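One chain follows as structure tokens, the form predicted on its own.
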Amino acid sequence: MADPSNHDAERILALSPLTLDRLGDIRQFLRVTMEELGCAGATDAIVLAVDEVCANLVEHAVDHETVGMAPGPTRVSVRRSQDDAIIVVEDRGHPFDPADAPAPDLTSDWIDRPIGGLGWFLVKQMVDEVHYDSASTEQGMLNRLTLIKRGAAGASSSGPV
């Protein structure tokens, strides 16, 4: 366990399945955290946008059909730059590029607009920085997601900067 005291010092959460009842873990995991990092202020921005990334892992990182099986292993990490929290999701699925998200129609009036397609419109609503890249590891695809919120510590509201 990792010293609440200590700032600098990164917090990891593992999870072999992910699965959608362990999303929970996770929002626990970074309301702890956070708290711990001393950035209590941005933890419903955090979460929020880890929570959206990582049911979007479980829906769409395998293909389930085919795989018959939930992703996994899935590594949430969290630590402290100076003011800013920094929030790594680690996942072996398919890789996707959040930067290949189609944007979402937010100008059709709200009854002619497909389901779904706000997940990564809120997630980058939720962080400052989101860093995405994947490489080929003896184990598999290593696919990497990088949340930014700047001025985490000490912020006094988690909403949108």
Second form
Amino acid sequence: MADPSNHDAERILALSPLTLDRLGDIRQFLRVTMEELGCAGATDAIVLAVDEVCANLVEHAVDHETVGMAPGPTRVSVRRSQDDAIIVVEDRGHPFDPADAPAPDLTSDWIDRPIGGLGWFLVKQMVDEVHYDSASTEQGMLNRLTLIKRGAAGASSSGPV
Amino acid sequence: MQISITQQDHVTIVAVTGSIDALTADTLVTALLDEVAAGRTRLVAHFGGVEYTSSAGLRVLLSTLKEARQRGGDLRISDIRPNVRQVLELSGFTSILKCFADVDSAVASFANMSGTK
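Starting from the form predicted on its own, produce the coordinates for the form predicted in complex with its partner chain.
Okay, now the whole complex, with that chain kicking things off.
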């Protein structure tokens, strides 16, 4: 049950390692957490955005020793700030700023439409703000992606995802 | 995710249940492309049981649609839930993928199929 007195507490899911078979766990964690935080109406949007981010971390880590695994631990945290939901994904893989993701092709005819390239587009559609920073630490790179969903606490579950 | 494949009026119905993500998409695209490779190029993806898809599901649909159309068939989709429909709409897929309210109308739409656009 949602505990209104506990809305500000940060919920954390640590994944070590992050592999594609953990995506279902991540989505379940987000569904439970968003409900607990009183942000159930924004669940679909957050689930899709974070799923895309985490799948990218695994799929673009192919030059790592172990294919199919994001390098180092990955941490997903969710908290609520007033009516906004704030999700932070920290990883130890290769830095990639989503601002550098190429624009998607949404309009070509089927024969010319490229397969793929929609993940970051969907992330950006699902949330209001995307912030990224990357730093070199003693443990290697630390990349931090912050997703902010404004008004998540007041979002209707039947509204836009 | 579960996949069930049946035939109806020379159309192959691929009913999908569960979530399509970067893990499960491989299984689905393999199942669909196997049908196309076997010459069953008129396909309906019955999505009534699909509660979630990420962009991985979009890759599956577009890969299959291209293969099927290049062999004279098509991939059509039915029974899309609202949250899945929104992903398709945002991604511009509703302009290239024929969507139907139910399986029967999707199957029937192949009856007067005269090539692909």
